[in-house]
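This document starts with one chain, in the form predicted on its own, laid out as structure tokens.
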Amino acid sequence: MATIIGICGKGGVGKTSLTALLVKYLLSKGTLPLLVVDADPNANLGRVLGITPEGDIGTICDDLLEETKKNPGSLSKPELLRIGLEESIAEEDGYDLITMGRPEGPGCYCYPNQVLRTILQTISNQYPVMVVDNEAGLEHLSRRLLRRLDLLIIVSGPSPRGLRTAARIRELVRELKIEAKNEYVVVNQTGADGTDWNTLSEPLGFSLSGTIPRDPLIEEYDLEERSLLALPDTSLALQAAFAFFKRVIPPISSGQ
């Protein structure tokens, strides 16, 4: 069975950044082949990993009803979903993504919930280790599309705020009964202002697990669209991910 880990957090305090620091760590430690999922519908990892992912599933899904309503006697739904899915994975050196998107239409994630729920629960054991990149709103923690995490990162923004956010969404994963072996929380974008963060954070409940600067290279990267995967040792940023995901994830053999 493969090792989930998790990554969640409000919008804006970097979590797809993160997720792809994480994809370049695990790669670096020969954790091959990855599945990596991109879980939030605005889509930004397959663009922060350098790649552009040809199809997603919430398009898949709107093509897939248009296509049963012109061609009633058609293939099955789960016939076309299963074409229309190997042909969005993108298949990347070490790593394959698939990417959740959003459906085009008016239409509810009832259905492609469902689907990608399926998906990761066919095709993980076929990888050491699932990554996902979870939406900014905690939709798909409400919605279970993961009732299992061996590992869940919890991303806070530097501010008091951020660090109330994500007391919050600590307490959704109980509410909603997730089982999350191991979890932290880690504080991303902090500037030297010489702020403690564990003392803010102890009146909400928690300890945090570690840091992770502001660095104007994760910036300069993001400006000219390239990818994070070929970020330097010098990144600051890099190093500490690294230096944190050192401490919480254990030695995971490759599946090779």
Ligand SMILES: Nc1ncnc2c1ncn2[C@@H]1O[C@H](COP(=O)(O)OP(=O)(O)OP(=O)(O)O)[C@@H](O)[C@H]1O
Given for the second form:
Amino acid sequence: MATIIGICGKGGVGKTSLTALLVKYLLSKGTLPLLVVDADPNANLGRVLGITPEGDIGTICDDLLEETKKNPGSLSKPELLRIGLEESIAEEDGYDLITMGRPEGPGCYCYPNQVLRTILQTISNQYPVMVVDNEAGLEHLSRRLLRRLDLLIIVSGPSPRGLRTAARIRELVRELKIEAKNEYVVVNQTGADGTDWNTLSEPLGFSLSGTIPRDPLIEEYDLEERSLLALPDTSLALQAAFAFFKRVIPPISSGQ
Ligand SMILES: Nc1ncnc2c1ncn2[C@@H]1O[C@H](COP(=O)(O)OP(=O)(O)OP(=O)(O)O)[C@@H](O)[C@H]1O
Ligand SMILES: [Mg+2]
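Can I get the form predicted in complex with the named molecule as well, since the one above is the form predicted on its own?
To see the whole picture, the full complex is given below, headed by that same chain.
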């Protein structure tokens, strides 16, 4: 069974950037092939990884749905979902990317969630690791796209408010009975002002698992739309993220 790693947190805290760094880390460890899932309807993980995915599940399923309306009975719903998933996979060097996207049709929003929930579990078994970049906020948790995770990484912004949101996400995970074997909170984009993040998080009932500094290189790569996979080892954010991953991700053998 694949090791499933989910990244979540509120808007703009750095989930996608950290997911890209995680992909880079796992690739460097030779944990191949990876299944990478962009579960944010406002998809941009592909671009951060330096690729333009051909299509997303939402759009592909919507198109197929239109087709089946013209030819009723031509495709069963499970077949349609399977084709949508297969066609949306971008096969890259060392990893496959699935982009969930947002379907256009009204009321269809839950559709790709359903696809992912039912089929991801199966397809993930073909990979040693599945990494999922989630959409911002807490709503996606309630849709329970992922019910079982090996690692849940909650990314917090560099403020007390950010930490409180992380605490709220932890609560929600319990309320929704999402089974996360290990859960970690990291503060991203910290400054050099000497804030003691550990002390700030203690009253909120969790101990922090890492901090990742604000790094001008990440901003630069973002502006220039360069792949974070090409970020040099000198990047301070990369170094901190890799040190965190090394602490929390157990060695995973390929083809497990
Ligand atoms: N450690 C960092 N140092 C500097 N800039 C960063 C860092 N992490 C993320 N950023 C920048 O912050 C912005 C938001 O990052 P990112 O898109 O990864 O966040 P997100 O949580 O995925 O956002 P969304 O909720 O919109 O999906 C981007 O411009 C990114 O380049
Ligand atoms: Mg994102």
